[in-house]
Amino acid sequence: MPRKYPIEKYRNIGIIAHIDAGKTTVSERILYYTGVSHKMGETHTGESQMDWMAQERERGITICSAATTCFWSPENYLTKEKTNEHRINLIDTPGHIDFTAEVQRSLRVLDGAVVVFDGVSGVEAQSETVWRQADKYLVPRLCFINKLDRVGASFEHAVSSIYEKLTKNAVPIQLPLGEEAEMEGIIDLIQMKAFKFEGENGNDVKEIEIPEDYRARAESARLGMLDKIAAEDEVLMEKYLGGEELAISDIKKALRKAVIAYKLVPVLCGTALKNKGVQLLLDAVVYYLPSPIDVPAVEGIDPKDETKVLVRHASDDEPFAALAFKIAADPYVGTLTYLRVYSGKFEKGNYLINTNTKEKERLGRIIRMHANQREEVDEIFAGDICATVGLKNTTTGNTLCDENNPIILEQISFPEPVINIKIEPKTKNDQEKMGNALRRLQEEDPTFRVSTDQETGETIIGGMGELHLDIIVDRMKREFGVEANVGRPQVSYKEAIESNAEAEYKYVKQSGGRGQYGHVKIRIEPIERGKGFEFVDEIKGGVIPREYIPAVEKGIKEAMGKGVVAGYNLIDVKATLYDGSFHEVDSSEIAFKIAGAQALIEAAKKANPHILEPIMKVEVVIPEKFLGDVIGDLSSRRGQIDQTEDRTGMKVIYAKVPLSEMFGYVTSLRSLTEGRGTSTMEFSSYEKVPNNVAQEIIEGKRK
C-alpha cells in the first residue's frame, strides 16, 4: 500500500510549556479546527480530549503526553478548500516538572515544537526548563503567546521576557489587535493584514485591512522583523538593502530556512480559550517547522562494532529503524509501545529485531493514536509516529529495526529520582497485586523506581516529586485495584568523598579443605559531580590474574551502593586497582569481590566522606505585601535567595532550597499569603549537607 501523504507534508510537533500556560487548551483547539473533534474540550471542566486519564481530569493538569494525528491545509479557513493538506502528528506534553520525563522523551522524537507562554506571566521557571530540553535535542520551535485576553496581559512584556531569559533570536511575526478584554484579532506582519475570528467558535476568519490606529506600530514591528529575517539570507539581504519590495513567498522561505537551522524563533500570539489565533498558528506550523526530511538524518551505532557510526535518512527506501519512546498500559488492549519511525517502511505481522535486547519482536497490530482512541493501520512509513500492541521485551529508548541492517539509535537519558516513600499493601492479598502494579508502572515511567530496603525488607518507591508519587499511588488503586499504605516522603540522599585515599585489604579464610584468598590495593579519588563511577585497572605482570579483576570491580560497586557514612549510595568516585596478590589454589572470584568491597570501605573512610542532599530551584509568585514573610520563611528552610523580580503586580522570588525542607511547602505558602501565593520547584543539584544536619540524618538512619 503506497503512502497517502508525501513525507515533506509531515509535521511531527510537540506542545511544550510551563504548567498552566494553556498547552492543553491550544491542543484542543487544534483538534477542533482540524476536524478531529467536533466539540471543544475544556481542561477546567474536565472534558479535554488530550487529558483522558481520570487523574488529569480531576486535577486539570496533563500527566501523560498524549499523541494524536490531524490534517491541515494552510489558509483553508479563508478558501474553504481542502488543497495542500499536511499531516500533523501532535504530542501534548505535561508542564509540571514532576513529569519531566514525558517532555524529554517527546522532544527526543519530535522534529519541531510549539512553546506556549502565558500572556500575563511571560517566561516562567519551567518555560526555561522545557526550552533547555528543546535546545538539548536541537528542536526548531515557534513561540505562541497565549491568554492575551486576560487582565494584565501584555504581548510586549512576554516578548521581552523571551529575549531576556531564553533567546535573542525571537522574532515577532504577529501583533495582537487589542489586548485584555479588547483583544479582537491578530495582525500578520508578513502579509500586513489583520484577521478577526467570528462565529460561534472563531470559525469565521475575516481578513481585513490593518486599522489606522495600529498601522504605525505594525510598520515599525515589520521593519524589525525584516531586519532579522533578511540578515539570515544573502539574496534577501541584497534586495532589502537595495530598497526592493520583498515578496511574501521569499520572506516565508527565508524564515523557514532560519527556523530549521535554529537561527530564528517566530513569535505568534492569540488566546486559545477565546478561539483567536489558533488557525494562524497551524499555518505557521506548516510553513516554518521542518518535515522529517528537513532535519539532519538520525545517527546510531553498529551493534557489532560500537565505534562505527551509522546514518539513517528519512526515506521509505532505507532499512527500517524506529525508536520506542513511550510505554503505556492501556485498559483495553494491554501494553502500548509508542514508536517514532526514522527510516524505511514496515508491514504489520512481520518481525523486527530489538538491538538493545537482541530479541526478535513481532508487530502484530499497528495503531495510529488519537489521544486514547485508536485506528488500525497495515503499514507504517518513515516519519510516522504510531503505537503497537503486545511487544514482549521492548522498553523506553530501545531501537527496533530490520534484522539484516541492525542499528542502535541514541537512547533517551532521564534524571534520577529525588524523593522516596515506603509503600506496603493494606492486606496480605494485595502483596502480589502490588508487585505486579509497580512493575507495570515502572515499565511505563523511566523516572519511577522501585527498590527494597535491604535492612528492613520494606518496598521503597522513588520519583521526581510528591505529586509524581501521589499520582502513582492513585493509579495503583484505580487501574490495578491495589490499596496501599504509604510512609512519609524521604529524601534521596547520596554520599561522596572529598579527597584521594588508598587502602589495602587481604581476605584470607582457612576452614579445613580449600581456603579463600584475595588481596587488593586500591586508590580512590573524587570525580566531577554527575559522572558516577569509573574503574581503572592498573595491574601489571599478572599479580592478579585477569579473570579476578571484574570481581574486584563488582565488589567495589556493591560497597558503593551501601555507602560509608549513613548507608546511602556513594557517587562520583574513580577507583584504581593498582596492586595485590593471589594464591594458586585458594584464590576465587568471591574472595576478590569481598576484598574489593572491604578495600573501598576502608579507603572511603579516609577520604573525608560526606552526605549530599538534593537542592531544588524554587520559584515563588506572591503579592508584594507578603514578600518579607515569604523570604523569611524560605531562609528558615536553609534557602538561598538568588533574586527577586516584578511581574505584573506580583513579586517573583527565585531561590535554592534543600528538598528536605520543602515538604508541605505549598500548604504553608498558602497560609502565609492568604491563599494567593503559588510556587514551582525543580531539581537543581546535589550539594554537601551542613555538619549539624548530617548528624541528624545519620542518627535518623540508625533509628
Contents of the next structure:
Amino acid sequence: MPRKYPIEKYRNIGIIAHIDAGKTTVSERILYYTGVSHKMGETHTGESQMDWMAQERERGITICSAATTCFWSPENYLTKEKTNEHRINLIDTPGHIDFTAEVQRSLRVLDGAVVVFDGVSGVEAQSETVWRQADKYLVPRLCFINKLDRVGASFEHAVSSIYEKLTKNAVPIQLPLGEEAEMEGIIDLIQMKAFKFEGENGNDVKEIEIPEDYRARAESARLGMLDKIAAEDEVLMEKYLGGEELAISDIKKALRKAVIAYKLVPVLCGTALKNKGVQLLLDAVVYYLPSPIDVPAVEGIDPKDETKVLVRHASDDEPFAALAFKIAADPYVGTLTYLRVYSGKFEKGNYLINTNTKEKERLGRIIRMHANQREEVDEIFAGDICATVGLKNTTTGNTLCDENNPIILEQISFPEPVINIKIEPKTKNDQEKMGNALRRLQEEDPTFRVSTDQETGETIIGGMGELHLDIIVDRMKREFGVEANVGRPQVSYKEAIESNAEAEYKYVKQSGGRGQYGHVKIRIEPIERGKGFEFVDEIKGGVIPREYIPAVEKGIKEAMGKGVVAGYNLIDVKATLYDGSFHEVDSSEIAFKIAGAQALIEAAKKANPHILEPIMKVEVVIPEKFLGDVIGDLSSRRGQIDQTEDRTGMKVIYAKVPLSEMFGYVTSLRSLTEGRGTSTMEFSSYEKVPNNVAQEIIEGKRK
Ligand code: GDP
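Same protein, the form predicted together with guanosine-5'-diphosphate (GDP) this time rather than the form predicted on its own?
Complete assembly follows, chain above in first position.
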C-alpha cells in the first residue's frame, strides 16, 4: 500500500510553554480548527467537537494524547477548498519542569515546535529552561504570544522579553490588531493584510485592508522584518537593496530556510481563548516548520560495533528504524507504546528487533490517534508517529528496527531522582493494587523510581521534585483507584570520594569442611560527576581466575549501594582490580564477592569520602519592596544568590539553594511577600555538603 501523504507534507511538532501560558487552550483550538477544516461542510461537527473537548477538560482528561494526528491546508479558511493538505502530528510536551526527562524525550522526536507565551508576563522561568533544551536538540521553532486580550497584555513587551532573555534572532511577522479588550485580529506583515475572526468560535476569517491608524506601525515593523529575513538570503538581499518589490512567496521561502537552519524564529500572536490567530499559526506551522526530510538524518550506533556511527535518512527506502518515546496506560486498549518512525516502512503483524534488549517484538496492532477517535493502520512509513499495542519488552528510549539492519538510536540518559517519599497503602485492598499501579507509572516515566527500604521493608518512591511525586500519588488515586499515605519528602543524598586510594582484602575461612578463600587488591579513584561506576580488570596471568572477576565487580557495586559515611549510595567511582590470589579448592564466587565488597569499603574510607546533596536552581519573582527580606531568607537557607534583575515592575532573584532547605518554600515565600511572590526550581547538580550539615545528616540517620 503506498503512503497517503508525501513525507514533505508532514509536520511533527510540539507545543512548549510555561505552565498557564495557554498550551492546552492552543492545542484544543488547533484540534478544533483542523477538525472543522477536515470535515468542511458538516458544520455541526465543529461545534460538537468543541463541546466534546470542553467536557473532556471538565472531567480533567487531557485532550492531547502523547501524539495526535490532524490535517491542515493553509489558507483553506478563506478559499474553503481542501487542497495541499498537510498532516500535522501534535506531540504532547509536559508543562512542568519537574518532568525534564519527558520534555527532553518529546523534544527529541519532534521536528519543530511552537513556543507559547503569556502576553502579559512574556518570557517566564520555565519557558527559558525549555527554550535552552530546544536549543540543545536543535529544534526549529515559532513563537506564539498568546492572551493578548488580557488586561496588561503587550505584544511589544513580550517581544522585547524574547530578545532579552531568549534570542536576538526573533522576528515578528505579525502585529496584533488592537490589544487587551480591543484585540480584534491580526496584521500579517508578510502579506500586509489584516485578518478578523468572526462567527462562531472565530471560524469565519475575514481578510481586510490594514486600518489607517495601524498602517505606519505595520510598515515600519515590516521593514524591520525584511531586514532580518533578507540578511539570511543573498538573492533576496540583492533585490531588497535594489529597492525591488519582494514577492510574498520569496519572503516565505527565505524565512522557511532560515527557520529550519535555526537562524530566525518568527513571532506570531493572538488569543487562543478568544479564537483569534490560531488558523494563521497553523499556516505558519506548514510554511516555516520543517518536514522530516528537512531536518538532519538521525544517527545511531551499530550494535555489533559500538564505535561505528550509522545514519538513517527519512526515506521509505531505508531500513526501518523507530524510537519508542512514550509508554502510556490506556483505559481501553492497555499499554500503548508511541513510536517515531525515522526511516523505512513496516507492515503490521511482522517482527522487529529491539536493539536495546535484543528481543524480537511483534507489532500486532498499529494505531493513529486523532482528536476524538483512533484509527487502525496497516502500515507505517518514514516520518510517522503512531502508537502500538501489546509490546512486551520495550521501554521508553528503546529502538525498534529491521532485524537485518540493526541500529541503536542514541539513548537518552535520565537524571537520578533527588527526592524520596515513603508510601503506604491505606487499606489491605489498596496494597494489592498499589504495586501494580507503581509498576505501570514507572514504565511510563523513567525519572520516577520505586524501591524498598532494606531495613524497614517500606516502599519508597523517588522523583525529580515534590510536585512530581504529588502528581504521581494523585494519578495513582485517580487512574488506579489506590489510596495511599505518604511520608515527609526526604532528600536523596549520595556519597562520593575525593582522592585515590588502594585496599587489599583477604577473605579466608577454614573451619572444617570446605573453606572460603577470596583475595583482592583494588584501586579506586573519583570520576566525573554523573558517570556512576566504572570497573577495570587489570588481572594478568590468571592470579584470579576469569570466572571470579564478575563476582568481585558485583561485590564492589553492592558495597557502593550502602556507602561508607552515612549509608547513602556511593557514586562516581572507578575501581580497578589489579591483583589478588586464589585457592584451588576453597575459592568461590561468594568469597570473591565478599572480598570485593570489603576492599571497596576499606578503600573508600581512605579516599576522603563525603556526602553530596542536590542543589536546585531557584528563580523567585517578587515585588521590589520584599527584595531584602527574600534574599535574607534565601541566604539563611544556605542559598547563593547568582543574580537579580527587573522584569515588568517585579524583581527576579536567581539563586542556587540546597533542596533540603527548600521544603515548604512556596508557603513561606507567600507569607514573606503578602502572597505576591512566586518561585520555580529545578535540579542543578550534586554538591558536597558542608561539614556541620554532614554531621547533622549522619546523626539524623543514626536516630
Ligand atoms: P497551560 O497550563 O499552558 O496548558 O494553559 P491553559 O491552556 O490551561 O490556560 C491557562 C489559563 O489561561 C486558562 O484559564 C485559560 O482559559 C486561560 N487562557 C488561555 N488562553 C487564553 C487567552 O488567549 N486569553 C485569556 N484571557 N486567557 C487564556
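Numbering follows the first chain given and starts at 1. Definition used throughout: the rigid core is the maximal C-alpha set that superposes within 1.5 Å between two forms. Because the structure is a prediction, the values reported are computed rather than measured.
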| item | value |
| --- | --- |
| Rigid-core frame, C-alpha of P545, shift of 2 angstroms or more between the two forms | yes |
